[in-house]
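Form predicted alone, single chain, as structure tokens, below.
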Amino acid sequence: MKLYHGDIVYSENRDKLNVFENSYIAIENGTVEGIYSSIPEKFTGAEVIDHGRGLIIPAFSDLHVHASQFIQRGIGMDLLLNDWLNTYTFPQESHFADPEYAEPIYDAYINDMIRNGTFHASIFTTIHRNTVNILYKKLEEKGLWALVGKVNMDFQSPAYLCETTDKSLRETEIFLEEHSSGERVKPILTPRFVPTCSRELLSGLGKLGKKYGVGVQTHVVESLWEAGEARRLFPDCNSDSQIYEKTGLLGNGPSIFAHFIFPTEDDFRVVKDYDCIAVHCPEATTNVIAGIMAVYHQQELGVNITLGSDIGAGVKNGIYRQCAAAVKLSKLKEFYEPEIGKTITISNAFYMATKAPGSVFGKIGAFEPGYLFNALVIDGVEDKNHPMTPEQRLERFCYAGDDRNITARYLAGNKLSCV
């Protein structure tokens, strides 16, 4: 049993914050057993970690990111989505063919990612199972938990990242033989998104995910582009979501969409009837001009929203910077189109990057009972003779801290150091 003494914050739900300031939160053999406004004498004795004013609040979860795109995160931002992408981000992720490229990029990818606060994540990767596993065994050997892809492409892509129908669904089956006794780290089928696939290979990823048990992450409706060819590529189709849908790639573990700035009528459905989450990358999508999510919306229609940094074309693996930034495009939304745009609150962000994507982790993302203390303390943010509450502290954490902010790190209870 230990103590850990500060103000502690989490998430009640998307619009409440709990706020325990002065207090202490029981943590025995990593988990939560309670918050308590001064010792309780049943712990007389136990250890006491005293973070003085340091905010006590959950590590947070990054549903979408590219490992493979941290080398090149800022890079070309003059250019819309699919320019990018055919520019820079596919010449770039054919290199992680060779082991030798790829390690020093997804040991830096962790380290960043550890220094700032983010202990859960799903993760794309490259079509290249060989350099898939240096970042899968890398991620276990730190104890962090993630869902980990390897990329499907076999249509529409550049010759030097376009599998074979066949040998991308064989790669990939051994991929989730080789990984399938995973505890923290597991995989998840990963089709790139529908333009870069065909419907045999859909429809094969869809057999593997009911055979293994495996959910998906992909990108759903990110760009005008996207969805138009999507339905163009498949007329029987009412939807990009209807795709997955109809090719059995859903109901078979986490469903995780990418971005869902343009859903159709049926693709609430088919999110809602599947229970998938819907990802928000705020910076991503104005630095490639996908569009903007419609968040307060798509929630009020029961979408579970989470966050994502998705580097490359987000530049910072901070999912607090990615808190600001939904709550400033929000704001947008609602300048512009307040039809459907409504701004939300720094608690509503809060939520959507701890409790909300946690969830798909287990009892991960709050400091409720059971739950694991995967935690950060942050300190430093208060200006001189200016004291601060708990929640102004966190908004300013959100907005202009940084990883330095960031005073110590705790995964399932222990102590974490970071490079």
Second form
Number of protein chains: 2
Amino acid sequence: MKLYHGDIVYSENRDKLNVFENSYIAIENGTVEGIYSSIPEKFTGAEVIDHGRGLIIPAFSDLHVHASQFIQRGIGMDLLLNDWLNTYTFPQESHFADPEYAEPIYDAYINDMIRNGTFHASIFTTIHRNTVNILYKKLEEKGLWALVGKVNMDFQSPAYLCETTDKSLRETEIFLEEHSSGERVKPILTPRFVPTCSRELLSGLGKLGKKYGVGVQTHVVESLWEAGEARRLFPDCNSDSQIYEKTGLLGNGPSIFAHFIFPTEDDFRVVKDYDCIAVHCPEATTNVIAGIMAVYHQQELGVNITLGSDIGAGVKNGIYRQCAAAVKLSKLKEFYEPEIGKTITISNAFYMATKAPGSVFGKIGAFEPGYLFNALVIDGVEDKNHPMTPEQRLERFCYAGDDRNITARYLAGNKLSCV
Amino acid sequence: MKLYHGDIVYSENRDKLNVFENSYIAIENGTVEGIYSSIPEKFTGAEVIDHGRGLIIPAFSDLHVHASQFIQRGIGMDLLLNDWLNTYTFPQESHFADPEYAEPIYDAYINDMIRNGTFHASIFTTIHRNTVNILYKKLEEKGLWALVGKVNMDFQSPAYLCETTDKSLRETEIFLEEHSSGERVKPILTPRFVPTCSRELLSGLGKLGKKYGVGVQTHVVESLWEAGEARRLFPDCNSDSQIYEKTGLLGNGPSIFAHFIFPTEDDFRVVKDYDCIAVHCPEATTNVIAGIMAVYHQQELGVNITLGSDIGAGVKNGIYRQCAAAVKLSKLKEFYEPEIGKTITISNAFYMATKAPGSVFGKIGAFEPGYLFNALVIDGVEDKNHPMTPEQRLERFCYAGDDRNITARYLAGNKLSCV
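Having seen the form predicted alone, can you show the form predicted together with a further copy of the same chain?
Zooming out: every chain and molecule, the one shown earlier first.
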């Protein structure tokens, strides 16, 4: 049993931020026992770790990120999507056939992720199973929580990144078999998106999903172009989402839909029927000019929205940055599309960065009893002689902070150091 | 004579970035003598400072910033403009009557500005002349270049920030007289904006501008509300800009118009007639939901656009951040308003952050012969074994860098340390 003292903050739901100033959080076997304003008699003599005025918050989850694109962050950002993919992303991803190329990049990505307080992530890689496994193993070694996918592409893709349907399915099945017993890191099916996946591939992946009980992550209605391609290629489907439903990919595990900017009514139906999770990537969707997700409107319709860095369309780890970016974009959405746009609160964004996505990994992302103590201590955001409330410090950290403000990291109650 | 070695980069104009890899910049009496690919014979024996693969770039200029709001950065960012002003900004600014309150905030602002490579700025303060002078003196002591304004407000303002017209003019005249001989730091007239300034005040300031040969900075067509108020209060004027023209405030020195988001044809006329400078503050105008400036469109019409942090509506020093934000917003502008929106390049944004605004202060913001060597060295943005071009390193610094990447600072050729 250990007690951690500080200003403890977590989201109960998207409308409610729980704040316990100058309090103690009791941790037993890595999980939260309770939060107390003073040390209860029953814990007399327990070790107390004092973080002073530090904010103790749940560690972040990043539900959409391309680890393989970490190396190209912040390059070619003034190009538009197609040019960016063809000039930088696709040629760069092709090098991941080579373990010597992949390993240092995956190392750098994981170290940066930890430094920025992301301990749980749903990760795209490339088509290359041999190097996906390098990332997989490193995540396990660090003790992080992750869903990791080997990417599938067998259609409308550059020759050097295009698999045959057979090979794509075979490699995926081997990948699933190799990782059937993971505790924290688990495989997830990762068809890149409809425009690069044949119907046969998607159906084959759907069968694997059912056989192995594995979910799916992909890009859904991410741009007008992508949504249009989905309708063109699958004229028998009423929506981009229904393509995944019809090919059997949903309901086998978590279904994670990145971007989800241009949903139709049928997309909403599918998301509701299968408890799909939508991932808002505010910086990335600005960079590739996809448009702005109607976060508030979709939440009102019951969509479970989370946040993603979407590196390399996004440029940095640090989901706290995405909290600020989500609020900013919601204001622009309200300005340009008031009928479906409404400014969201920073508390709402923080919920989308912690508790909402944490549920994908277990009792993670909040500090209710029984939740894992995967936590960060945030400090140094106040100016001397100008004390701020915990809510204000959290907001300033999201808007103007960086990894230097993360002064301690805990993973299931164990202190985690970063490189 | 000193030679600095590195990868030297500066903007010639908005379309042209000059890049001299592995070169030497020769500095004599703090100004640029020339750039050479190897050390010329005539400089044999001169001291060489080697920055290796460091990028040597001009220091940044911030043409719109409220130094008095530094203390409130990143707080209340999910409020809308009016609530934000009334809840945070106005009450906070009222404390600047007290030197003990003002001094540490101005210290912190200046230190942070230097840390982030901004050596030239056009700065709003508050109505309080006594503490404006504290900032003024500190900027002089540091050797920075600045235009500093005592803010004027005599109308539609909270009682605790509202001056009488007489006092506002009298205090301003004393302020101008106190600072008639500055070299690097100079006074600038600073009526907050039309909604808080009476016609009598603006006309009085216009007379002072002419008498003392001093320019003006203010907020012009910054939001639909502000533009509407200007037209309501001055029905005899065809535009917000014309109000400043008619009251004699233009043509006396630099005329710096912050935001300039909703100009009419008459605003464009005024800006052209008086060589006014428009300041784009991309992060700030997103935060206070003012809309998006049509940067490319206005440049094509001949408007000289520069960048500003607009702290505290913006949250951070570091005009490199605004370069990235300007590109991002230009993409959203193109998405929502393709008729006047067009994606700008990162080179264009860098020009708006260096050479365009530098001209307000002298031969500053570029490295052509005769320009002052006010420069930064940017390093540590590359990943090991993944060399990037200078252009790519500059872009990544703007998108994903921070003050840790600024490894040296030069002010008129002298090394500047930061706190």
